[in-house]
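Just one chain is shown here, as structure tokens, and it is the form predicted on its own.
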Amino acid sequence: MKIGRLVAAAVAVATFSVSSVLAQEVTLRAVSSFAEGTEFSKNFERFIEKVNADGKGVVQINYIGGPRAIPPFEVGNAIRTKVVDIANVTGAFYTNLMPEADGFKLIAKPMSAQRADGTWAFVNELHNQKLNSYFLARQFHNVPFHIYLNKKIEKMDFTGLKIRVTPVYKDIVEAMGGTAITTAPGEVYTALERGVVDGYGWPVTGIFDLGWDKVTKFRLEPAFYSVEVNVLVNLDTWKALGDRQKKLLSDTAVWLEGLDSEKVAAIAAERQRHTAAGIQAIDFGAAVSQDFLKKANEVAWASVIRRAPESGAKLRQLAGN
């Protein structure tokens, strides 16, 4: 009887100790791989601002800030290795680690329909054992990319030209003859000033924001893929978790899926933008823009499937085209 006492008197105190650890508040370190205050920056700012104000006494977020603290291109290790606990990162700087990223800008589905669907938990596994993270967020799925000029074409062609680019865009300037330049959006200002790239690729929005609009002329249409941030969780700091954190996080992060709503007015200004900064559009009509979309994807979900055979043929099947 004593020992049974004595058993359920530790049980009771080593119940009272997690519960009481479960209870603390835990404070997660976060970095952005883009700069601070701007367009890819702003809504997972707004998002450590609501777990900040929500999460009083259970989780806050210290935001380290973006590529001053941690180059672009190193964020996915450094979440992978508890570097930080959180990231806002699009899977084109972290292909290295994850070649299936590189498919992500080919699933243009609101998140409420991949959450559905099996998507998020396909990609959340791959997140899991490829970058020891968790999935938690994907913002901007309904903000398309562009290929923007300092020189004029007069067909769709690329050759002769340097391009600017990330794993996004790689392959389809490539595919159409361009030369393809790859580094940091902290580095584009200067290349493009100094004529070492005659273009770049970036979505529809944020140019102003880095400046670029003083030495960008030309827009090239159609628009093409989908822009993908992600907000990863180091997946041993997530499984350390309590379920009220856990929840508060996730709850969240579907606030956050939701001011995707808020991009469809915002794209349309932006556009406006353009052309009162002088951007001219470049559109060879609606036969070519076809031929390109369906080049641009071809080539994109080849170059995955090149080199995740299983899972980037499983992803192009969830992925729907």
Ligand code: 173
The other form holds:
Amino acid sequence: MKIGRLVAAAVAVATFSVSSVLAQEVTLRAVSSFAEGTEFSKNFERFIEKVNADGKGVVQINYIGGPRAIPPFEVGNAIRTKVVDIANVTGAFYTNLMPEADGFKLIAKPMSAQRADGTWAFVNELHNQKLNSYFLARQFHNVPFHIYLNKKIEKMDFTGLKIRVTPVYKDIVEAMGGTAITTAPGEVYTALERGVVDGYGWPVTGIFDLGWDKVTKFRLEPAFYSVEVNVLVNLDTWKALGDRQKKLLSDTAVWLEGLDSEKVAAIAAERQRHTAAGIQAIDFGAAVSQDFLKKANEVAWASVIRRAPESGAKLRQLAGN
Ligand code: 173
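Since the one above is the form predicted on its own, can you give the form predicted in complex with this ligand too?
Following is the full complex, with the preceding chain placed first.
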């Protein structure tokens, strides 16, 4: 009888520990491809805070940090190989692994529309296949880019100018006659300070974070393209999660995408801050701006479709431009 009870107790303990393993809290390792606390990491950091608050006992995120942990252009590979479980990274930093990623900047629809019309599903499939990852969220669809300059130009022509780029701006800078020099964001300040470049591409927001306003004279109009900074989860990590864990992350991802609505006011404020900092707009008027936008769109799609003929064309059809 005693032995029977002992066995029963042992079985109960074993059963308990198995079920507690199944329900166990999972901790994911996270990095950002942008510096900690700066514009394009901030909302991801809010996402982490919310997951850690709402996900007690379910899922937690351990934020390793920004580019000091993993260089920006290596974050795509780090998520692919599960060096990290979750990453905040722009597609511009992993076009080596997925040339289609250069096309995401041409999709400016809100994520609610992209989730409804099959765009999210297609982009997720690309991430599954090429980056061994799950496309959890995309942020900043309503934030455009600019070219910033330190030399005044008299017409829309970059001949003789060296411009810092990433894949986002490379094709349009070259189409305008400029010389494109690729650098990570962390090298922009020094490149400007030393005159290695005459200007740079960057979104309308964020230049104050790293003090670039001190080495920037002009902002060229018009704004163009659409920022995309994605939250990716390694696909093996994703598949190993339980339904509650997936739901918590997915619900928080939709919340994160909703934060884009804050950007309308933030962009207006940032433009005023440029002016206050003495950064002047260069604007050649509506007709020149229209031509620039048309060209920017054309050269970017041509470049994506040349590198990825089938999926690039499909992406363009989903983008509708
Ligand atoms: O300029 C960049 O480094 C870049 O490509 C980018 C993309 C998204 C957000 C901010 C910067």
